[in-house]
Each structure stands twice: as structure tokens, then as C-alpha cells.
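We begin with a single chain expressed as C-alpha cells, specifically the form predicted on its own.
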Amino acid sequence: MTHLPDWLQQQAAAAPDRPALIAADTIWSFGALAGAADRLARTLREAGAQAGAPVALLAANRPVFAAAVHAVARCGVTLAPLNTRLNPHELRWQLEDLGAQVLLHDAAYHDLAAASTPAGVRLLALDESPPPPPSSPPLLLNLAAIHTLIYTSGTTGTPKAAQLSYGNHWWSAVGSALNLGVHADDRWLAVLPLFHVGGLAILMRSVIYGMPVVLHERFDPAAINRAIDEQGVTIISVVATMLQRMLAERGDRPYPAQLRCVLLGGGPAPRHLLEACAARNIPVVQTYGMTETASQAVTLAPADALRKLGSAGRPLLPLQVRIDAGHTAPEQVGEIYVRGPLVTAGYRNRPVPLHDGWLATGDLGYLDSEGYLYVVDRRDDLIISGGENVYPAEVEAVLQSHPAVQEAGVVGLADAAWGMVPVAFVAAEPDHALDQQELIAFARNRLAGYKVPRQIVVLAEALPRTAAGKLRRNLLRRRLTELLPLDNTGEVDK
């Protein structure tokens, strides 16, 4: 089949009034937003958006922001969120790859709009006023037709945009069911950046299933804990530094029994904080995927969850995953390849990158004899020492274990004798003094010497991270750079 009927119509349809999106101050039924997106659709064609052409879009985690995803397909264009987080010039490198026609944006985000736009792209504010009853004709989606191009998270080298077509989303949303289960009482918690794949595909998936959103505008540990209690949360996507926050600020006090999947993606979790989950009977479901897969590409089903502690699971329904050049020994660490529909066809303006549909993840892994696949570390990160290889995210993890440590972040430094040495920067949990050489120790009592990091970097401030909640080592790196010298101990020579 390569049309379905379009999504929020079906829904639309069958449940006019069943809310589709729970914001702070307001809340769109499945018939608000599907008016909200055929109003934004009419602006799009009045303003002369060009059938297949890029919409960009600069906008806060708000119900016109969800109308944005659905409008496109009602003009044909395609969507390509752009990252609030980035400065104007990044941004209007952004517009220019892609060459946008139009930027879409709210009235949060008017000023750094403007700031960004370059020559020949025209600006248009969304209209955040109550929707109209939906009027558009009866819609079939292109499964083959591109829907969003989606920024990579850039954390190393040029971002590139990645095209996501309608049956991208469209695999990624049976494949999460088929793993997760759809339940008639469900609600998602959106909090992840809606311009990031991973907050973008639960609005996807929502639509599909017929499942409310309940739509936060930014992370506040207090607010997602009250919305678990007060509004019937079911599903929540965090990754591993919300968790920690929402524990913490949490306390003693238990999850509802209604909560029964909390989705954690964003890298490697470290062992003690699932361990930790597990021990509170929080339902933690690790998950592994990236804006290429359209969000999740191998996730633990909830029986696994305690079984298989550590490991993101197996690949969802329609996808293949493999490790290096079809390396198959169990437990034998290499690069994960994966391949399926849900997986991108190529980058906008850039070369295909897939091989006989295989696509190179940059990630290390491997799987263990039940074909359960445990993520170690991204392939550029990997510090060779002496020989052996060092895996920053195993580093981490046990610095993290240290009671007086909120964050570590790990990276290799050249080394005359060693070739490279793991070098830690870690921020303390609040009202803890943290002390260098007591963390070595502690590190050097659980790691093997080689992987115990030649010098702790303490910082001030949080560690740099990706809108995703993916550590920046590549700035960890550059701030390494402006501390050197080492002298011959390994300590920092200032």
C-alpha cells in the first residue's frame, strides 16, 4: 500500500471531541486541531508556498506547533523544525541548506525569527487564536512523499537534514505499538523538544493511535511529577538526566500505578540509575534510536525491562539491525547498522548514505545471544589506550555511581606513551564538594586501570548537551584544550 488515508482526518472524524493536545492553558480536540491545521494550510497557499518545497518552522512545545506537522500535508509541502536553541547565524545557515521558502513562528520566538531570516525567505506568525471546525476534503497520504526534514543533532561535524517521509513515521508508530501496546486509557507526556525527532514522534504516534498528549513547554521535574499524578499519564519519554531529576526532586513518595512506561532514550543509561528504578518499581523502558529512524529503532519491551537491565532491546517489528559488516558472535562489539522503512532514504543536498539499505549508525554495540542489542558508545568517541579500547559511557556510568556526582562527561586525550588517556569533567550534586583524587580512587576501585581517567575536570556548570539530551563531547573536548598543558602527573597545569 502506498496511500493511506491522512491520519488526524480519521481521528477527526470518528472522535471530534476526544482531546488530542493538553496544554497548560488550553486544550484542542482532535476536531480543534484538525481545523487549526487546515486554517495554517490555507495561509501556507495564500503566501505562495511552493508544492514539495521547505517549511521551516521556530516554535515552542505549543498546540499550533502539532497544527504546523499536520498542515503540510494538506499543501504539500514539507516541514523542517528548526532548534530554538541556536543562534541567528546558525539558524540562518539552516534556511539557506535547505532553501526555505517560508518561516513559520510563534509569538515566543518572533524576535530570534526575525534575527534568522535570510533574503528571499518570508516570514509568517502562527495563529494561536481557538481553531475552526476542520473543512479540508478527504486526504490520502504518500507514504513515499517526504513529510519533515529534521536536523541532525550536529555533535560532531556539519548537521545535516535528514528526510523523514510519511511511512518514516508512519513504521515508526505500528512498530512502538506492536512493542509497547496501546492501551484505551493512555496519555503521552511530551516534554522532549518537539523540533527533536523524539518529541515530534509522539505527536506523530498520538494521531495515529488516537491518544492525548499531555504538552509541557519546557522540563520542570515538579510539573512532570504533578502531571503524572493529576492528569492520568501513562507513557513518558525522558532521557537519563530527567529521570535523575524527576527522582530527586521526587523523593520517597511512589508513581501512580496508571504510569506504566517510562521511555528513556538519549544515549547509554547509566547502570545505577536503572538500577535504582528498578528498585522503586519504576517502569523504565530503555530505548535506542535516532533522527534517521524516525525516533526509536530498537526498543526493551516492558516484560524485558528487569531481565535484560542495561540493554535498549530488540529491533521494533519492521527492522533489521546488525553489527559491523554482518559480524554475528554474540557479545562482539562493533558498529550498528540498521536497515528498514523505518529508516531515512538520505540527506537533503547531501550523498545517500545507505548501503544495500543498510544505514552506518556511528554507534558502537553488540548483541547478545538472545539478539538483544546493548548500545556502548558512539564510534567517534571511542578513546584507544595503550591498545585497549576505553568506552567513555562505561566511564561515566561509574563516576555517576559516586554519590556527590550529578553528571560526567568523558573524553580521550593524546598521550606520548598511550596514545590517547580518558580525561572525566564532572558537575556535583548540590551541596556536595566533590574532590579529585577521592573520585580517581573510587574509579580505580571499580574500573580497570587503563579506563581510570588520567585527570577530573570539576566543572561549575552542567555538562554541554544536544536539545536531545545527548551529551556534547566535542565541546568537552575544546574546553580540554583550553586547559592544557597537562604536566607529567596528569593533573591540569594552570
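If the one shown is the form predicted on its own, what is the structure of the form predicted together with another copy of the chain?
Since only the chain itself is given, any partners or molecules it might have are not part of what comes next.
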């Protein structure tokens, strides 16, 4: 059982005045962050938070969120950061599922917290005033202890709280460091929500590397581009739609050379986006990860971005990846399994999902002969049509390569003859009209007949996505049942 000196205390002792969190209106040094964590831990103890009990958190991407992340180590509770985009009904379900006794919230989310709180849960407002000096005695972190409970974003199914240990976070940060490097002048921009693992992991890297984080509360492409220019940002974590909007806002102006890594997650990136980045010398590192691996699991280096187009890359050093395809031939699609010290030990109050340490990701993919992973789709989203596998992501990529299509989402529709058939939802590029028949013909020229959508539904609004940018095909499927019976506009022969 490995113990490490508290990471934040280490950084606060080595460089108390070094910036830890750079927000729009305030900067907290590592010393201030340690002081804020100590202050909040005292508040939690006074509120009667029990060691081992979950403390829920509803807060924006602000320094005080990080105070909560590090306060929990100081009073032995676990932190359950909640998704601020959920409605009170969903939040109440999670608070009850957790058995949380305390809900921490910042000023911005007071009303949502109050509306979501079941009886018996104590609401505690976070203290956003300047922190006092650190006051805790030296602290050890047990890497086996649970630090965080995060409800998986759940593109399908009921939310489950993945348990992430201090060790999961540590190994994730170290795996990322060994892959992306660590520079003394690094500053990581966090605009992904901190309640998701992609944002939270940046806060963990901050205290493990001694690295400042530039915090943005919401995605504003102009503000992000300005921060990169003016605040020495060297790394930024984004999803594809963010990067697209950043490039659109940026125009032809190059990014400064110190921006050494654009970590791109949240699903496969469109080819045109990668080509645009390559043409502008933007160092995109694609990554495949999940809550259950404490963030990044597999990444693709910029040098491979186009050579291995569509690949998520190679596993981080501490991680093992295998494909369960019933056999071991390369390039065979099967469910992706992961194992290693950055993988969760399981979900709270649910059966342990590991077999000999291996976690089934629910994603389908394959490894090429060089060991690069290709994620083809969610297992639950797989459409089996006449015995053939149709991967929605493949069909979506073809539809999205049409100049008039901004986004596409493909789901299966029950069909008496074929079992299931693919149906597509699309949103048009601004100022483009979509002709469904033409789009089907376009797809037919590029895909086997059984993969061509039977129907194309044009949406006036954007496709539903999780806060982490993942397409929510379960909502599309629900929508599909609402639309039934479909008209025959887009029907095609197989």
C-alpha cells in the first residue's frame, strides 16, 4: 500500500507563490490553494462530514472547485462532482444514489443546488474569498483510497458512479507526463468541465507537476484564443467542436510556438479538422479515454495524426489494451478491454466490472499490426443489419464529409426484414441546404449498401451531446421512436 506526501502540500512547500490557478478575475498560488483546501476541510469537519462518506459538489470552473478537490484528502471524504447541466430531477437521483450528506456549491449554482437537494442533505456554500495561509499538518495520501466518484456520462444506460482512487489519478498524471512530456513553463488551459474526468485530470496534473492551470468557465473561442496568445498556454484539452470553432474564430493567424499540445478527446476527429490543423502546424494529440481510466488511456502523437488517421493511437505506458474478438488476429474488431493502475476498481454500490483486472470499456475497436488502437464505436450503438455490423461512427464520418453536413448521428431502427437498419440524423452547415436524396446517393457511392441510411432526418438544431462532447445516440434513438412512423422520403433499397 503506497503512500505519498500530499501533492498540493509538496508544491505549496516547494513554490508557495507559483500560480496554481489562473481564472478571469483571480489568481491562486499553490500556497493559496493549499490554504483554501485546508479552510474547506475545516468547514467540512465542522459540518460533520464522516470519513469515507461522499461529499457532492456543484460548481463552475473556478478556483474554489480545486479547493474542494484537495479538501477531501484533508478530511478523508470522497468527492462526487456533479454535472451542472443536469436538471434538479437528475441531480436529486444522483444525490440519493450516493447517499451524500453534504452538497457543496458555489455562488453560481446556489439555486440549482437548492432545487436539487433531497431532504437530509446539507447545503454548504463554498468560500470564494481569498484563502488564508495553509494550516494542515503534513499529510500522506494512500494511493488505494478512493478520491472521486464520477457518474459516467452515460451515452446509454443508467448513470453509475465510477470510483477513482488517488492512485488512479496519480498514474493517469504520470502516464500523461511520460507521453506528452513535462516542461517547466507548461500551463494547461482547462475549459472542459471540471466535473468531468477530462477537466478534473488537469487539476490533478497541476498539483502533481507543479503546473499552473488557466481556468475558463465557459467555452468562448475568442477568449480561448486570446488566452493562448497572452497567458502562455502550452497545452489545451478540447473536443472536436471546440477546436473547429477556435480555428474558425482564429482565421489565418498562427498560434504561438509555445502551444505545444492540443489534446483532442471526446470521440473521433473529422479528417478535415486534422488536415486543417496539420496545415497550420497545430500539434494535435488525439486521445481516447474515459471516466474509468481517470482520463487519457490511448493517445496519438501529432506525427502520426494523418499517417494513422482514425486511430486513437497507442496506450499510455502504464496501460494494457486488448481486443476481445474471440481470437487474436490483428485488425479484428471486438470489445476494447483495458487493465492497469489507472483503471477504476469499480463503481460505487455496483458489482465490480473487472475480470482479472481487465475492464470492458463497452467500446468496439481493433489494434493494427503496429499496436495502434482504432475505436470503431460503442458496443451498445452497434447496428447489426442482416447479420452485418454497421458502425454508426463510420457512416457518420461519411455523411460529415459532405460539404453541407455539419454533424451526423446514426442509430438503428428495428426492421422486420433485416433486424435493424441504419437511420441518420443530420444538421446542416450554416447557409447550406440539405437534400436527403442527394445525401443518400453520396453515401451509397462511399459505403456498402447495408451501411447506407434508410432514412435521413434533418434537424434544425445541433445534435444532442454530453458535456464532454460525446454524441448521445440514446437520445437520437428515443427521438426516432417519437418520429415513427417515418415518412418515406429517404428510404433506400439495400
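Residue numbers count along the first chain shown, from 1. Here the structure is a predicted model, which is why all the values come from computation and not from measurement. Take the two forms, find the largest set of C-alpha atoms that superpose within 1.5 Å, and that set is the rigid core.
**Q** Would you say Asp356 moves between these two forms, meaning its CA shifts by 2 Å or more once the core is fitted?
**A** Stays below the 2 Å threshold, so no.
**Q** Taking the rigid core as the frame, does Arg339 move its C-alpha by 2 Å or more between these two forms?
**A** Comparing forms between these two forms, the Arg339 CA shifts below 2 Å.
**Q** Any CA movement of 2 Å or more for Arg85 between these two forms, core superposed?
**A** No, because once the rigid core is superposed, the C-alpha of Arg85 moves less than 2 Å between these two forms.
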